[in-house]
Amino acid sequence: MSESTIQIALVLPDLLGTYGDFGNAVVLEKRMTWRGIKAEIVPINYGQPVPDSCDIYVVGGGEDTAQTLAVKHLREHPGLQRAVTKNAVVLGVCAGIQIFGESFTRADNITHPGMGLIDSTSHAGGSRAIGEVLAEPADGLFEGVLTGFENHQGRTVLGPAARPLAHVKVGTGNDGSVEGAVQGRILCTYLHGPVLPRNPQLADLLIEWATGTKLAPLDLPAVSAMRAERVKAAS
């Protein structure tokens, strides 16, 4: 593996930011740093250039406002697109998984465009979607169970070139089925927590994307008892 920086876009903390998904940037850094692997977080903040240089994306959640100002800012910086064509990582939480999609309807009933970047979209469901969310791994993808908050309106429906991230036990996720999206190396979900502290082995597939490599595992009993307690607690 090269020697060089794997650099982690932070992107529009100050927008997409309201549920601390930040901390799935500083994992990913700390994951690294913790195997010799030399990492750092590149905050991208609103009216900032979007560089396509970057190997891995991280998008948090936001309102509806937020959303729009998002899209409106990435479609004017377009670095992510780029990046993306060029097989950068992208992790896409809640608000993240809405605005890459085709396009998504807020509550006001109101059609906004996506950026096109998932074969999906979205639309504000009756009921507010908040509690605890249990989830199996779909096709294999990573082992253990997803787990993580909901707090969220939309419903998002997949089309035939995404696929699930896992199927749902317990809690939402997209429709009460099926929760997040897969395409290409794209990672979407509607959990918080931040997903990735609560989910280690999903930080460690994002990191196995960005720089080919198989990881060893590391030895965290805090963390591996935190994961345990969070999964008895939403089981």
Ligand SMILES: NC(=O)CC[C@H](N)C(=O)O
The other form holds:
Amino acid sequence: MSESTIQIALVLPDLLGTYGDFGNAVVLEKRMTWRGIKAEIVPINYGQPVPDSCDIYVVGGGEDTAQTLAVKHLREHPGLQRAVTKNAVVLGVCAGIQIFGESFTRADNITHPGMGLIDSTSHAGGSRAIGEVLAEPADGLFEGVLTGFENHQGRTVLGPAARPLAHVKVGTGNDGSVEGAVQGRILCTYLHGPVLPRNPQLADLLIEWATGTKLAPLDLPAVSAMRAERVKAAS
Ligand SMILES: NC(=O)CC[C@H](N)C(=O)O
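Structure of the form predicted in complex with the named molecule, please, following the form predicted on its own?
Next comes the full complex, this chain leading.
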């Protein structure tokens, strides 16, 4: 591959891939390829070093034990943290938002250090948040309602350096009020589905950050129909 190929690191899919979140990497790769932008997915499995040279890093959801193993590995091999200092684009989903923060306290009441990438802490809520979510974009960050599926016990509190991705209309998100986080070029959400097939506007935002290019819209009727169906199901 040439140097101009956008590399999408699929981070620990063997630990953080329970909910099909690898689909986020596939969507990024496809939406770039369809527009003539060269892109490739670089899977990084548990036990492998984490490169700091990729353009986009995609981290998915997982159970408490898996995410604890994952954060230990990512702290021992801090390639993603180095990449952030070089302006890499990062998507973190569910366990992702929790391990990117300063710390997370699991349902067993044990607190683990996070990666310190975003100004947040997470703790276990009294109940699991499960179901469809609808949220309105915060600060006009992207177009169109955010749709997805959540399944998590953790709740996340943002500090002043992180801002919400969206405002919850249906479901729980971080805390029943706001959903996700944005800090620099790190974008986090609690939403599966996976989130990028459901929300192509979010995929294009990440691609625009990574390429520095304003993208022309891609009209995919099957995606619009799926979004409409999911939004209706949640309403
Ligand atoms: N879906 C997930 O990634 C779950 C994250 C975390 N283990 C929780 O339950 O809160």
